[in-house]
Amino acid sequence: MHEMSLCESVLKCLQESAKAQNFKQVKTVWLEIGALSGVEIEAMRFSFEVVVKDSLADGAKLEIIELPGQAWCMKCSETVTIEQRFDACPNCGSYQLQVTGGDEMKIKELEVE
């Protein structure tokens, strides 16, 4: 469970963001998370939840935001949307595919006060 290790480190960017910001609570955090990063939206929320009790983040909702997994087909030289590595093109059913978007984890915004 990765996931868990995954919010202590958006914590400590919020810890980071906080001192540099001058901000002292967390409302609301939106995360961008592809479908080709491994990582469990369920599991992330869970220990989203477990990893910001009594910090700075306590009782801030988690959006997250999914995004596609993409990638270049080499065959059909387009890009086509996948839903895990190592899939088909969906396109032409060549496997020569590049992953070129999906496989991100990032903080897209905060609410803060």
Given for the second form:
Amino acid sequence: MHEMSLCESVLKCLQESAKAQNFKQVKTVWLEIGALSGVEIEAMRFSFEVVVKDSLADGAKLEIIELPGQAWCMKCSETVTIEQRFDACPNCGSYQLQVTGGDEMKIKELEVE
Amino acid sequence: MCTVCGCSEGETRIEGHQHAHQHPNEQTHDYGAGPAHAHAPGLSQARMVQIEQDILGKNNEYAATNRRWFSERGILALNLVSSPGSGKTTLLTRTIQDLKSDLGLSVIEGDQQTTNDAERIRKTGVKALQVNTGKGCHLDGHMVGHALETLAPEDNSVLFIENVGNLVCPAAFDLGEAHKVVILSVTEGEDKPLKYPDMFHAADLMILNKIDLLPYLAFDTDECINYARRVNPGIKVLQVSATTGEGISSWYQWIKATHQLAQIGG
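Since the one above is the form predicted on its own, can you give the form predicted together with the partner chain too?
Below: every chain and molecule of the assembly, starting with the one above.
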């Protein structure tokens, strides 16, 4: 359940942004979560609700933008989409893949007031 | 989370660390609770804020500070990760017994509860500090930073950080270590690298432990190594038994070579 710590980090960022950007309440949070980031989306939703309770984001809506896992296949010389780190290339079956995207964990945007 | 020093775990306890982790207002950091919370009638203040921040940004800052601290002192920090029961503490106590005359050594022990492991380590005569994470399932950069203040590992030494037994969460948290070393015992099944790919991807070295038990098990070593390389083509693999000492000299060679690299800023 490291999603709980991740949500605590999100809350910390929200609190710092609230000071810097002068807002009092967060209505919506957009997170970008990559398929290879090791984050369980449902656990994230559950933890978020618990962690932000009685904070400036109490009751805030959590919008998650899921990004696909991407890798460079050395044999095909092209970017392919994968769902897990151990997936084979969907085109040629090779395991010579270099992950190039999909491990993001980012706070993208907020709706605040 | 505490906004005074960034403590992320209310239940974290670091032995001998006097910094009060019970901040009285921990649960009430509410910037919307003051008088300014009252909205002007008829006015919507909603607006969009682009922030583009890494969720782990704060942890990574702490980790970077730790890494700089290690590098300035020529300290090699190794983050040992595994599931519970892989033989991590046994491997560590044996390693310490065998290397303590050659190298300065110290240990940060992470567990949810108890100081049992730190006490096992201290019996070997080296400095060890227990960090209890409470309900937390991993160490983070901030806990390690505080632990360093108390433990004060000597210059040019090797610091082992024994993470909480968990093959999932510690993968995501950089502690500022030079390498993650994943310990997998042959009693756990050869497909662990596929079941927990993030950890095997994050590690630079896999120690396959308890190989003295192989005659009694249907464990396919080659297949296990293939699975590990599938998620991390660059991972190095050593096969050892911390109980009998078989293969363990290769682990010591690896530590010494890596320690040498740390001395030249590698």
